[in-house]
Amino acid sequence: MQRTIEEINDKIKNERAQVLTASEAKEVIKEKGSKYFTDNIDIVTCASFEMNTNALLYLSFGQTDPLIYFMDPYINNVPAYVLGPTDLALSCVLSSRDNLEYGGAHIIEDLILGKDIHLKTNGRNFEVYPNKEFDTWFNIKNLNCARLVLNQAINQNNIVAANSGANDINSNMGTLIGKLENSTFNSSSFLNPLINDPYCKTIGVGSSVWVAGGHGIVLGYGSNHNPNQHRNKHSIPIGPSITLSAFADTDQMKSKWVRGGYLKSFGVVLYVGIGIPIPVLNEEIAEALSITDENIHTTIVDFSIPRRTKPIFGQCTYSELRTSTVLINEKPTLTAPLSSMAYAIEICKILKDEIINKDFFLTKSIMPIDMNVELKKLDSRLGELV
């Protein structure tokens, strides 16, 4: 059997399109079977709700008058990025001059919660650019264009962060006890759309994807697509692999699950709610989502040692990370997720509402994910060499 993206359209349309969340997918595959369900069964929404540093908001203001072409801006004492005369680009990372733990992510959480954002700014030395500085305040309602980019909207899988060392580590994955006393791990697992399509067979650039309660497309694959790394007998890469870049504007979007944060010694960082259906084409996409947490393995790495390659403790499954006690070099280790898997599990249920009340559509890809990318690194290249 196999469905077209087209037929399940004209289902949804017809409101006859049956639709289950990942779990409930996962219950049913397990009691009746991937042919039953491949026959019976439509669409499996997935979703991720996860630390994100990858982020940049795009912001388009209208002109000035007399007119300005922006020179060193800041939102809200946060330093923006020129694209144009009164175009910007925000880092979700970067924090504000005066607070640390205030950055870009807060911003992108503060606009879409309506809130009035300071922008100061110079201008540039251009004859028809007369304005020289300008200050105001500013909310959504006043953009001609507020976009967030995800340049690693969805990873794959990550790592089980640990630290065998004898003092604390204040890292990006969060702060790790010295002597192993804890790790920490950013995935949303069983419910990761590219968990439960670990080939990108039905997800490519183009298909549409829920951002926060709004609706965009994959761009591609993002920032450390790493799609060689080693898989285990299930198909599921043990590390991070492929990752997905997308796009949405920010006018449809839920401060529910667009959220600032900030890790100590690391800065700020961006927590987002992204969902994807998986649409039910055939019996091949159906075993695929039968993937549970006991078969879905992940590496602990030492971050002791603050270089590119680290030392490994082998790996462990997310059944065995979900009892918040792992086993890491014969010790039992706490361990803390830095990703919310109630959120995800929400928006599995609130991406299948919509589907059935019409509201979200399946997007045919227009070209499938570059699969032949080898993850390049960056060395130091002395200059009579280039």
Given for the second form:
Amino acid sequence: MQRTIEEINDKIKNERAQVLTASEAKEVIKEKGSKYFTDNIDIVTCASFEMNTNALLYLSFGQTDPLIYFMDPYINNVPAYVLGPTDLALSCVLSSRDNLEYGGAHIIEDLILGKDIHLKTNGRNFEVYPNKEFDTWFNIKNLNCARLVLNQAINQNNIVAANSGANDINSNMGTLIGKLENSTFNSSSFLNPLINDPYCKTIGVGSSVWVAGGHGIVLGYGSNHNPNQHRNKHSIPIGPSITLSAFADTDQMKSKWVRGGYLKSFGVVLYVGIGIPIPVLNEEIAEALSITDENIHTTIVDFSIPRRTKPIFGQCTYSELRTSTVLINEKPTLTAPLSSMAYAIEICKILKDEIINKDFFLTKSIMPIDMNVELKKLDSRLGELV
Amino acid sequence: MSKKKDKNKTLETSELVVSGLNTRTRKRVILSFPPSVLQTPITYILAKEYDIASNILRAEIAPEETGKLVIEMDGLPDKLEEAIKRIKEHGIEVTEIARKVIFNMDKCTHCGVCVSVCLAGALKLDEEYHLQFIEPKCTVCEMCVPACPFNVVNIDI
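Structure of the form predicted in complex with the partner chain, given the form predicted alone:
Now the full complex is given, and it begins with the chain already shown.
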């Protein structure tokens, strides 16, 4: 049986669409098979609530009187970048000058909460922009636009981080205790949209996504996109692979799903909830949706060596990781996630309700995600002939 | 002599049923041993003479060096105080731990970062991936406090 996105959207309009969350879908497929599933189910909602970096907030202010061209702006004491006379980009990972534990990600959360935020800026020395200094408070209602650009909104799979060294490491994967005492992973595994659609057959440029309560659009592939990653026999990559870039306006967002966090001795990180509906267009897509944690493999990486290529300890499945003990080098090691499964499950349900209530429609993608991209390396050119 | 006195006290305490003093309570202490008393069988004395069940939470003892022992003593309140006095007489330094880890669950996202550093196994994610705090297992090592990205975990002094 074949379906099109238009047919599914008509069904949503007529309140006849059958929507399931990813966890419900897996049970139905297991019980009744993918044939029954394709015939009866239209949409499956997937979600993730993972730790993110690689994001920025695009802020567009109104003009001051006399006119100003921003220079050296600070928002709540966090440095921002000038993109135009009154346009700024705020990185989500930079910290405030007086508090390392507060940064861009927290400002995004505060903005969505509707809090007043401090802006302090100088002005560039132009004849037509005579204002040389400006100091004010603003909130989300005073902005022309506040747009969240997530250049790594969703990761297809991730690694498991462990540390075989003698000392503890404070890494981007949390605190890793030495001598393989603990390990961390950062993936919503079977709920992740890209695990449920491993070759991006239904997600493409222009697909609508649910970003933290607002509606956004997929812009294409994101940072560290590596579609050539090795895949297991269920076509799931065994490490970081496809990434998607997305943007969304912040005015519809809920602060519960955008959270600023701070990792000890590492820095500010952004946690953001993403939901993607996967249309069940044919049986092939239904079969991909049947994937469970037992068949999703990931690679255990040793973080004690801070090099581009790190030693690995082998592979394990997410069902092993979810038991909170995993064998690394034959040693039982404590393991825990960095991404919230509880929130991902909640997002799946919210997105399902939005679709049923005709608040969220599917969008046909304009272009597929580019799968012929090679992950590049940044090397020094020292010693090369000029 | 001291043993006889102890017996008398037990009788007294056993009569105070109403005041609630007879219920067993728990107290966490850090014992710092100088090298000379490393041979003292502390947990044996606690069990035999004071009827205290001691649960060793952390121990760092090397021969010929000072040692550190974190234990949870489970016994009658009177007995606990006497026992601490007795331990002090041996020249062992006793520091009581009144610290407790508290969670501000309003801010918690159940991400699991704190679980990854809880080697004592006091933090777990349940079947629905919600954070669970099993307080009796907590050794107040405080690893989870800086680990939490959202400042959910705090120490209550």
